[in-house]
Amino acid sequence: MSHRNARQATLCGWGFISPWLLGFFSLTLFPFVASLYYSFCRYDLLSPPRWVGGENYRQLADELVSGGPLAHALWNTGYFALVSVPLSIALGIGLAVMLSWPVRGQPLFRTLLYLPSVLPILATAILWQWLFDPRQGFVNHTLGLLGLGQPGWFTSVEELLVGGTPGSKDALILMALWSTGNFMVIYLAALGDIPRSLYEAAQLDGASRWRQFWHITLPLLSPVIFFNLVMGTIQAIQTFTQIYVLSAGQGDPDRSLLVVSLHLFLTAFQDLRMGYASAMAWLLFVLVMGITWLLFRTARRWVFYQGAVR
């Protein structure tokens, strides 16, 4: 090739990915770096940013120590997610291992199981706010006919897990945890991967279907598990939407659905305090980078990868 046509096949390239290089400066590095800025400044969008060094970052250390809203929502957040994650990660592969079975009726199974994953956050959540109403919901309806009492969900502050009954959190990990299919559609490729004479050899051996299980895909499904567990801890911690539509954007009942993204989001465009609110994103982002960091340094105990030499 020419001197004359590399140059034009390079002009070529650089035209082809000049709208997604536009889209990246403008719509993430640019304000990637001016959230940096602005976390150093007092400003409320209305007038220009004006700098004051740490004290946003020093206003967020006294509202963690005092118990403040921010304090508030990490509970909440960090409830969320702990509960949320380890419990879409097993309720998926109990799933994909169901659906891996031969049996008739299988596509219509797995499309059905799917289906959640794919519907609109905000029709979900209008749904489940109807399914968990205390007083006419299906959930209550049928819990009362058992005899299992009526928790009051979406309107209740209390917590299952701390000696309480269901409430707002617990509702929205019932909720989380509907719309694991996108979970189960990875692990069931994964599974479709695994040599299946690993399991002929295991059988040959007397293993039963539990030891197969737990000696064979578990470990071999565990890459797929790390992925599912960094990805699903990261969209649990910046879950917004749908508690911005079931909480009516204020995190009620008294703040038991106020997680960090939303405690942000009101900081920055209800109470103008977009440099406060900067800080807060930086931390939030410290926060997520701190715990994927965690989960990679504990993965190399846990996750096996298939010809990988120990």
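All values reported here derive from a predicted model rather than from experimental measurement. Residue numbers count along the first chain shown, from 1. Superpose the two forms; the largest set of C-alphas matching within 1.5 Å is the rigid core. What changes on going to the form predicted together with its partner chain:
Taking 2 Å as the criterion, Leu294 does not count as shifted between these two forms: its C-alpha moves by less than this amount when the rigid core is aligned.
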Contents of the next structure:
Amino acid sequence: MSHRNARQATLCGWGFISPWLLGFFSLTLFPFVASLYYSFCRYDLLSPPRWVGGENYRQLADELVSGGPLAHALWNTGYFALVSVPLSIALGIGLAVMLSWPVRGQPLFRTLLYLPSVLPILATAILWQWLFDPRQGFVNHTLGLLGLGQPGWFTSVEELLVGGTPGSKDALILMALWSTGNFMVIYLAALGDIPRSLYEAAQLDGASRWRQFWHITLPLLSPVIFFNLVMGTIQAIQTFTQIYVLSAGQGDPDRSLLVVSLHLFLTAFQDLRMGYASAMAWLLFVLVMGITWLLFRTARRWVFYQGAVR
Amino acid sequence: MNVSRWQLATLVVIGIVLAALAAVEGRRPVPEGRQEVVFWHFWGGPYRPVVERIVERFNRRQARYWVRAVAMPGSNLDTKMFLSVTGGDPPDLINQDKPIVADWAQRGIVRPLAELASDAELEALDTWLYPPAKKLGSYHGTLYGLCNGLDVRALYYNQTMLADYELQPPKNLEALDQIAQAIAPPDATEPRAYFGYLPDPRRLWAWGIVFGGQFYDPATGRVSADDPRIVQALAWMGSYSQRYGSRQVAAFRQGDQRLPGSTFPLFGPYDPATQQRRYGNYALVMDGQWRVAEITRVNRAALAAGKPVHQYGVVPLPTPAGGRQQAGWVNGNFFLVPRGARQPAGAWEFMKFWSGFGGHEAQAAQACAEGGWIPASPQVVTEPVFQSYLNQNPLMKTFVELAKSEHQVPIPALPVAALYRREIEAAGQAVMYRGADPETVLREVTQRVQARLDEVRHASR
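Could the form predicted together with its partner chain be given as well, to go with the form predicted alone?
So here's everything in the complex, that chain up top.
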């Protein structure tokens, strides 16, 4: 390729990626850097930001220590992420393994189980609100027929892990599990990559189905599980839309659905405290980075790559 | 397929032109010689045609201005409006019902009416508006918003249900408690189909005022959510959760507001097996005047279908000993002109036309009758059109009477009103759904809101 052609090709390449670059610099990188600056300012979007040093971070610490809304938000976010992510991984693997079995109607089952993850979040949220309504909903009606207790679901401040009765966060987790199809598809693809020869060798050695799953399937799925764990955790910590819809935009009832992203939104756009909200966004960012770093540290112990030398 | 550069460029240009055409499609052109006034509002459902008719009437009578109404979801209209001002492209006029006048006035987002109205008009407005309507639009004694309709709360009751139980509508708070317990005895073991009465945790604003409390002390300039009367009101609300259990109260109370398409909780469904109408969720419920139109509509439809109906009544919020009569929390709809509006004069003309100020009382009376709204001025109420509407809808008379009361109090006009509202509603839920101590919760609310108020005041110095 001549020098001129190479230059033209380079220019052409930059031209093609320029829409993305423009978007990235103006809509991602600039707000990212600007929010760090604003987090040290008092800023209401209208008047120019005024430098206040670490005041916003001191107030964040105060709000946390005094048990204010931020403490509720962090607890709720942690509860949701800690319960929903492992459950969605377990469910995703379970469904993927079952969908890989050569049974009649396999494509139909795959479509049906993937379908919820492509439905609009808003429609899904409203649908589950109906299903979980404590007095008229299908879920409690069925539980009643079975002679089981009838929780308050989205109307209740209770927590299954703390008091033993499901409440709003547990309902949200069940709703999140319903749309685990995205992860399931990745597991399904990964299952197809596991060499059949490994299973054949195990069968010759007399390994049961369970031992095959535990010693072949799971270890060889571990890179994908790791990917889904990291992405799922980040997504769970940033969940906003369905919570906004389900909690009247306020984290109702009694802040049991107030998560950090919702608290941040209300602080920025209702209380007009963009500086404080930016500090909160950075707290969230550091939290996500810290968790991701921890996950990468632990990955060495349990993630196996085919052909990797240990 | 080979596509030349020119063909590609032509396709791109056609795409852009089509996109631009799609963007302007459906917008009616502004008549020649008229100036466009862009008006944002949140009115949807059955109210939207009413608003469209008001706009049409205005546009028909005008030679100078042309109002273009843009309906938006009410849940975040305030955020959109705020961002439009920040971005330098605000509408000319907005109709809003959230307590944001003080927040926005403090930050200079909205223009005081003194910049739009003449001195004579301002002076006239002072007596023209009902006292609550004036309070709703004011901040630090300056009028920023022009109220076009008040939202007043009172206690609706299912007259048929009370008669079945041989009960009378409550005259005081003690009677309300007795009715609640007579209809739903606390010791019942069966799951309940309905209650006599359950307080709504969001409505501490109303009960706090009825109990004689004040949420802000203008004398000291301090937030006073921990006023002993307000604590007493919240403790009374919490007593219902102690009696019936937080979970059951939450299941009823949260469900009322949450489910899409939920109807007025006093309405009960028709039971084809018994050919009777069942009771609704409650025998009594606090709600606003907009339910009057809903009751009329629902009963009319049921009668037309040959189904039985229940009769409903309304009384002012009952008071405890030492409480305030004719009291409650008032809200309303008001117009605001944002800073940066291109047609403030046109916006002012339309505000006057809808609210009825400046000789437009008959038109406003017609609008209020069509929308089932409480006028912002006694001069609109006395119009024959509205009087005729009141005679046809006697339940509205109670609300109109309440609108005159000085004990109808809005959320304090503070530049932290949005936060204060959220905090008070959360306090109600903490007590009713979690069994928190009212005094402790309200003390914490006071501290948080006061700290934020101090910060805003300090920043504006």
